[in-house]
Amino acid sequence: MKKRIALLGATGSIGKSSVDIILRDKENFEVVLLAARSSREKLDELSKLFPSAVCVLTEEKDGTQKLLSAISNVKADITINGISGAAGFQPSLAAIESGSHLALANKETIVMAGKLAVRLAKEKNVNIIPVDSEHSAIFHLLRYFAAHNTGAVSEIILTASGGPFRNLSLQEMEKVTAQDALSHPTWKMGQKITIDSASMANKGLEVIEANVFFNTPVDKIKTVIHPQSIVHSMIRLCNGAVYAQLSKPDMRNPIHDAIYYPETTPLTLEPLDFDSLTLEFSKPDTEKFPMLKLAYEAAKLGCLYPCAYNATNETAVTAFLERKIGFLDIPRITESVLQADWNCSKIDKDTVLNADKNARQRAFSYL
């Protein structure tokens, strides 16, 4: 029987990849919903591909009940979720509360409010596998070298790009442009999350992920440059041995990974030649990159700060994007927002919400 897939953020890197890796194996994949933001012809263009799919452009109005609404309706195996930011939340949630397991490239699902949705995962016995390369690997290494012995993993490693400012002095980042920061050195991605990635609050984002999501202690998760992004993370066992996932970065590796759990295929993307490899580290400057501090501060704070960080960091890279502050403000403007109290008795979708809302109100009275 057919795998049904809903596929959100449909016409973007993510979906893109992913359009890539079902295409490979149309006998074992049905796409049932595909969902884009404001793509109306790259919409109609997938819809071609998949006669039988739901689409929804959650641009229009009543957009986004309507994409829950078809979430809960059409009752996919699995749901890639690959919207951009805080707005796929909500829809993780919901395919979640379908009975559907969960794709997820979203890693803004997990930073807002990550207990929620594994909790709830449990209670609807379904999968999360995240599709962040780095979480992939992360993932897969648990399950390969942990499953018999929780205790053997002592530490996380992620890795980081740097993007392309980790060569600049804090004086020559004041005057960066947004042009400068979307021209990322490795990977193809969207905006907001290249912007991210220059800024290195992509990285923050993910020591909050992988905090909740691997239930790992944040003093146990390490972030350490390596340029050429073929090492997407490594675990570090008690005994003192590294194990890594190495690949070229393509995200077709992840989602391919993702689609197929439990089981392991074939997959034929251009093999890494070690004839010509060369494989650099070293350890990020939080000095010049203050967004990865902050992210590990939320995430110690925990309850809704982390969310608080990635609602202001999003309203932040807008601003960013239109020109009206600079590089460097992003993270002056996060970390005066997260000077308030984001402590909470409970976490719940409201109280995320109101939360979310609020962080970009503070950021917005900032600006």
Second form
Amino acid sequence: MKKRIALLGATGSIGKSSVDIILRDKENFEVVLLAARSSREKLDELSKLFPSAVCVLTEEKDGTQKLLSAISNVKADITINGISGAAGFQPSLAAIESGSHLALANKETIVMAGKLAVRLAKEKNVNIIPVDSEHSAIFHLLRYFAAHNTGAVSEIILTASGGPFRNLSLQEMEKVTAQDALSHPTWKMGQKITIDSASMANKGLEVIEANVFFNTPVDKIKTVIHPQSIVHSMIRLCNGAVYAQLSKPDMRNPIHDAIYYPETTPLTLEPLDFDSLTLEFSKPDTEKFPMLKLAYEAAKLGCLYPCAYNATNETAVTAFLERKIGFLDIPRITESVLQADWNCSKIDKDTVLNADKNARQRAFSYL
Ligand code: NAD
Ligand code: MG
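Target state, the form predicted together with nicotinamide-adenine-dinucleotide; input state, the form predicted on its own:
Below, the chain from earlier opens the complete complex, with every other chain and molecule after it.
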């Protein structure tokens, strides 16, 4: 029986890597749903490759509602969520509710309401398998090395490329443009995540993601700068041993691992060449990258703080891309919005969507 796949965010960077992996094994995979916000031409191209897939374009009238219904109707075996930003949250929940496993690139889902998603997945007896390269690395390291004794893990160490501004001073960072921020040194990704990498909000989101996903307190999640993006992340065990996962920076690796999970199957990509490999590590500078510090604080406070962090960042990033604010206004605005009270008595879909909306309104008022 072929595994039936729903591919959300099919026209983006994760979408493209997913298509490459799926086409390598047409015997075992069939795409039943293709969704994107844009564009019709790109989606038509993809539907030639996967003629039996239902196609949904959310920029069209009632697109979001159509997408949520399509996810419920197709009941895929596995859903790859490569939608960017908070727009990925409801599709993730709809996929889990339909009984589909979730290969999750959309980290925003976990940041906004990770506990809710994880609880729902348990109820529905489906897996959420991380596709974010760091979390994929940790997920598989935990199952290979700590499967029988999760208490043995003393620390999760997330690696970060440090982005294009790693060596700039704060004064220099004040003046950087969207174009400067969009040239990432190691990864080729969508615009939003590329700006997040430059501000280290991406690593901030990933700290929150790891906190929820691996049920690990934030003070046991460390971040280390590693400019080559070869070591995808590490776990330190209580005996001091550190286990790392290494490969070339290529999202096809974690996508492959997620859609074949729990099997480990062959994948032929260009192998790592140890003859010409230099690996460097250093400490991140949270004075220069306050988005990282703010994420640790939001994760500690819990409740709707991570959701507010995410919504504010997304609003500020859009404004930065539209050249309405400077680069360092992103952390300034985020810090201001996080001053509000984001505590809550319960987290359900509506409280999360409300907090997301509120935080965006507050962020707008600072623009
Ligand atoms: P991208 O901008 O290249 O692609 C985003 C895709 O989502 C596009 O197909 C777009 O049309 C679609 N989309 C946007 N809004 C939508 C909506 N409302 N409804 C339906 N579709 C919508 O982004 P990307 O780089 O592929 O990143 C996607 C997600 O994966 C993000 O959450 C990102 O953080 C995560 N991620 C990406 C990478 C990477 O290497 N690109 C690595 C790790 C995690
Ligand atoms: Mg990542």
